[in-house]
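What follows is one chain in C-alpha cells, specifically the form predicted on its own.
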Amino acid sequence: MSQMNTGAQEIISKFEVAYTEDVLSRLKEQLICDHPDGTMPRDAHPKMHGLVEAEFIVHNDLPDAYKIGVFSQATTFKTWVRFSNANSAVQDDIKRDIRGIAIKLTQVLGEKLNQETDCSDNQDFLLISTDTFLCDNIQTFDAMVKAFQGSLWQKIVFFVTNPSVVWKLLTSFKVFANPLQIRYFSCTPYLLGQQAVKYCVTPVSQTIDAVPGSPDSNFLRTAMKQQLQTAPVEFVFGIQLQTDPKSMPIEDASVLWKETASSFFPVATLRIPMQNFDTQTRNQQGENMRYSPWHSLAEHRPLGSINRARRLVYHAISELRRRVNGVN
C-alpha cells in the first residue's frame, strides 16, 4: 500500500488500477453489445427527467473552514442541473431505483483537474438519493460488475460473500414522487482544502407529493414540469466535515458519516427558477452534456478508490459515447 501525504489521508492498493481497468473494459463491452445501432446512452443515469437552468448562490459570511474553492467568497454561478434515474436500463419511473442530481457550475476560475477542454471552466457535484454507496471500494465494485454480467452461480456467490451490498440494494432503491423533493448525498468524500468532506443537497420546501395512483412511465418528468410552472425551487447545499477518520473513512464509501457526529453546514443555495425545460433543444443538451466529479478545482479533489476509478471510467465512457453518437 502507498499513502498520499495530505491532511485527508488516502490509501491506494497496488491492485487498484487493475480493478479499475477491468470495470472499464466490462462496461464498454456491455454498452457496445447492448447498443449496436450506433446510438449509445450513458452506462449509468441514462434516463433524464430534465436538464434545468439554475443558480448556485454561495452564502455570505461563511466560517473560514468552508471558505475554500468555489465557496471562498459570496458569489453566484450560472448552473446546469440534470435529474435522472440511476439504473443502466431506461425503465418506468415507478420502478424502485436510485435517483441522481448532477450539478454543473460554469465560469469557475482556477486550476482544474479534468481532462476535457470543453469542461475547463466547470465545477461538477454529483449526488444520489441514498447516503452511502453500494460498495466499499473499487475491488468490490469490480466483483459486483463481474457477478451481474456472469452466471447465476456467480451472482449467488457474490451476494453470499457480500451481504452488505445485498442489504443496500434492498434499501437504497425506492419509489419517489418528484425529483425536486428528494434529499441527495455525495456518498463519496472530497477535499475541502486539506480537509475531507461529503456533500448533501436538501430541498428547502417540506412538501412531499404523493406517487400518482396510475402513473405514466415518465411521471417524474411530469412532476418536475408541473412544479416549475408554478414556482421556483430551492435546495440547500451542505458540507459535512470529517471529524473522525475511523468512523468516517475515506476508502470505504459504504460507511455512513453520521450527522450526529458532524452535521451538514449550509454553504450555498441552489435556486431553480420557473422554466419550461421540456424542449427538444434542452433535452438534446442534457443528453450530450458530460458530468464528472473530476470536473473540479484542485481544492475539491475527489477522494477514495471509487472516486479515483471514476476519473478513468467517466472520461473513457464519455469519449466512447461522443465518438459513437457523433458529438463534437
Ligand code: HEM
The other form holds:
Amino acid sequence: MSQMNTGAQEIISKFEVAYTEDVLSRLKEQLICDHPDGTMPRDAHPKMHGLVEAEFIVHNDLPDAYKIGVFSQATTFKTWVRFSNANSAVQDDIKRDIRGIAIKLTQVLGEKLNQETDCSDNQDFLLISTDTFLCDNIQTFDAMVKAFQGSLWQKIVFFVTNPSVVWKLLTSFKVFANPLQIRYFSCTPYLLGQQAVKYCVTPVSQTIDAVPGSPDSNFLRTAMKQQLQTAPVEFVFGIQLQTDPKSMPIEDASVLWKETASSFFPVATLRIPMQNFDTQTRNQQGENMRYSPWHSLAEHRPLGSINRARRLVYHAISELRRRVNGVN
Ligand code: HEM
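Next up, the form predicted in complex with the ligand, please; the one we just looked at was the form predicted on its own.
Then the entire complex follows, led off by the chain already shown.
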C-alpha cells in the first residue's frame, strides 16, 4: 500500500486500478449483452421518477469552515434534479430498492475535475436513500459484481465471506411512498477544501405519506407529479465534517459517520418549484443527461476507493450508452 498524504487520509491500494477495470469491463459486457437493440439505459439507477428544475440556494452567513467552493458565497444555482430507483432492472416501484437523487448545479465557475465537456460548468451531488454504502471498498464491490454474475456457488461463497454486505442488502432496500419525502445520503466522503465531509439531503416537510394500497408500477412518479402540482418542495443540503479519522474513515464507505459525533450543518436549500415535469421532452432530457461525482470543483474532490473507481466507471458507461443511443 502507498500512502497519499492529503488532509483527508486517502490510502490507495496498488490493486485498486485492476479492481476498477474489472468492474467496468463486467458492467459494460452486461449492458451490451442485455441491450443489443440500440437503446441502452444506465447501468445503475435506470428508472427515473422525474427530472425536475430546481434552485440550489446557498445560505447567507455560513461559518468560515463551510465557505468553500460552491458554498463560498450566498448565491442561487439553477439546478437539475433526477430522482431514480437504484436497481439495474427497471421494475415496479413497490419492490424494495435503494432510491437516488442526482443534483446538477449549473453555471458553476472555478477549476473543475470534469472530463466531459458537456458538463464543464456543472457541480453534481449524488446521494442515495441509505446512510452507508453496501461495500467498504472497490475490492469488495468487484467481488460482489463477480458473484452476482457468477454461479450459485460463487454467490454463496461471497455472502458467507461478506456477512456485512448481506446485512446491508437486507436492511437498506426499502419501500417509500414519495421520493420527495426521503432523506438521502452521500455515503462516501468528499473534500471541502482540506477537510473530509459527507453530505445529506433532508426534506423540510416532515409529512410521510402511506404507500398506496393498490399501487401502480410507477406510483413514485405519480406521487411526485401530484405533489408538485399543488406546492413547491424544499430540501436542506447538509454537510457533516469528519472529526475523527478512526471512527469516520475515508476508505470504508460501509461505516456510518455518526450524527451524534458530528451533525449535518445546513448550508443550502434545494427548492423545487411547482411544475409539470412529466413531458416527453423533459423525460428524454433526463435519459440523456449524465451525472458523476467527478463533475466537481477541485475543492469538492470525491475521496475513497469507491469514489475513485466511480471516476472511470461513470465516464465510460455514460459514453457507451450515449454512443449506442446516438446522443451527441
Ligand atoms: C463502486 C461503486 C459504484 C458504481 C460502480 C456505480 C455505478 C454507477 C453507474 C454506472 C451509474 C450510471 C451512470 C450513467 O450511465 O450516467 C450510476 C448512477 C448513479 N449512482 Fe452509482 N455507482 C457506485 C456507487 C454509488 C454511490 C456510493 C452512490 C451514492 C451514494 C451512487 C449513486 C448513484 C446515483 C444517484 C446514480 C444516478 C445518477 C443519475 O440520476 O443519472 N452510486 N452509478
